[in-house]
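Only one chain comes next, encoded as structure tokens, the form predicted on its own.
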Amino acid sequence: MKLPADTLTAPSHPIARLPAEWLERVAAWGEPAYRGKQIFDWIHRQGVLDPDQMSNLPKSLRQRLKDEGVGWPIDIVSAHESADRTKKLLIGTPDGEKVETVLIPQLGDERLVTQCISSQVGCAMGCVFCASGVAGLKRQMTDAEIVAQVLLGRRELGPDQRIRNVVFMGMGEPLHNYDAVARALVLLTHPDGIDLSKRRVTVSTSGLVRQIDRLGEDFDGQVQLAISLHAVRDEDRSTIMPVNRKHGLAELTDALRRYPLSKRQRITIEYTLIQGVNDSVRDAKEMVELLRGIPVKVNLIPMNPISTSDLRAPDSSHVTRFQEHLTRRGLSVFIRKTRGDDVAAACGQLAFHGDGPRSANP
């Protein structure tokens, strides 16, 4: 990883201190320099964010800490458990904001948990078939309320389960929201406190050219790449994504190639199939031509019905059939099994919670 810590912004809390940045602070108190490792310790790899619970610590510095404002900068709202033990929490701000992160059990063993968290209060890409983006762009999220989405999402988890794997799929772009999501990803996958591995966590963006080369540059590639494709001809990509009147397919695919890739890396390609949109077999051959010479994967996402939306997914044997076109011609593609849609958890559906629409089946 290329990027050093003092080229940073700033934290906006001090929860999103790095333990450099925690021991410059101790240090200034006139406290030795473990000190602030310890701070750190109890924030990021313990989940302890009430400085009296940090018994380690001396009275006097707990109480700095309670002056210095270390708290939780989140807190949950409400939790909602889907049949299939999908958990979304709904997240409030010390604003009276609200976003959504959904906790994933894996298939298969669900000891080991996907969390999907959020990067900002809706979004401004205005994808049709998305319900964070209908409302448009609240605000952004600061790095401290990305990370902290995670350390709520631990105290959730069962006795056995842990987060192996973190994806920034939820509210937002977070690429729209590049220095705060470079500070969380560097603090979650700090080897002193949650220490994900970066091959652990992925990043989606809707296609914003600029920050993908940054973020292959600023973190070596290693962090997960996914990009929301949805369509393979210009003029259908930019009906349903706006975002694709300034970054065109052309220069979007320029980029998949420049990001920096280890041997056995690919870029995850994301796929929502809509009924009737980008469902045919014409969509599947451009795709494939489209995507030659790029190493990917592929996820077809059946669209899940929104409330401000008629659009719909194919039937399962026509998603089946898509599945096989790209198949055939040697892509690998899978198809993501719809997870949470009861709570209304599942991919597009998270949706903003202020003045704006909210998602199908709340």
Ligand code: SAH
The other form holds:
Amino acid sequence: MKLPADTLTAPSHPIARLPAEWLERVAAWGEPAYRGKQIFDWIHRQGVLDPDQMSNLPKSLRQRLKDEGVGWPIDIVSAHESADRTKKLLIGTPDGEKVETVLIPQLGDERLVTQCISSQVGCAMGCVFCASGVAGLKRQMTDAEIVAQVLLGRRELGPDQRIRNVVFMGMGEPLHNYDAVARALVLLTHPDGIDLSKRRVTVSTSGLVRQIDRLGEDFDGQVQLAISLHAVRDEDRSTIMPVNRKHGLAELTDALRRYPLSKRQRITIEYTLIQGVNDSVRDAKEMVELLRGIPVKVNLIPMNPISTSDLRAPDSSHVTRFQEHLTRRGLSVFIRKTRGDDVAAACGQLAFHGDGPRSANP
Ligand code: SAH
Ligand code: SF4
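Cool, the form predicted on its own is there; where's the form predicted together with this ligand?
After this comes the whole thing, all chains and molecules, with the earlier chain placed first.
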């Protein structure tokens, strides 16, 4: 991995510092190096961000940390648990913005939790089927705000649960906030901190080609990549995803072929099924052609309705038939169950508070 030495930009907030950056800082204060390790351990391994609770630090150092602004950069405004035990946390920032993060226990083994996190307040990409896109970009989230979602998420778990996967599938386009996301990835996977496996952290993108290359280079292809495909012909994709007018399908699939995937790893293709838009037999056939030679697994997501659009999912038997057309031609295809529907918490369904989409998918 080339990061962090040469590419990472400076942290936005003390809680986004890496151990080496803490070592430097405590040295400047005349403290021994191990204090830097202790601070990183409190914040990232133990999830304690209040300096007063960092019991093995001397009082003077705790005061320094308080003066530096060590503390929670975001907080939980409200939490809603749905019937299927998916838990949506509404996150508030000091400047009054709101984003959402969702904890999704694995079906069949609730101890293993996937957390879906946000990377921007809103999104600039303007996909027509997406509530975040319709709202536009309000601001970037900081590295600290991105990581703190997971630190807060961990506090909401039951005693035998742990976060095993983190997916950047909440609000925002993570690769449009590359620097903050890259630092967050280093922090989330740091062995002395949260210690997630890189392969269990998924960055989902609508197709920012240069940043896909950069992610592959910076993390040696170890971070799991998910691509929001949603259409297989340029004219269709450009209609529902404006990003395609800049980076068309040929450019995107070239980037996927270049992505330095390790053996046995596959790129996730997300395909939100929209009735009459991208759900024909021809679409299925052309998807197989488009993805030929790229190691992929396909996730079909029946579209969750949003208030600003008439687009909707095909009925479930049609979804199954679409899946069959793909599997018959050799693709591995999963239908992503929309979980947490009753609190509008399903991943990819996150919107501004009060403007939440309503789901018609039972
Ligand atoms: N911006 C990134 C990640 C966030 S969106 C991206 O687009 O990949 C996470 C996933 O949810 C994406 O695949 C997105 O296309 C999908 N999604 C957005 N709106 C949706 C909706 N209304 N119904 C179903 N999936 C949706
Ligand atoms: Fe942004 Fe992703 Fe929504 Fe498109 S689907 S508007 S890229 S969050």
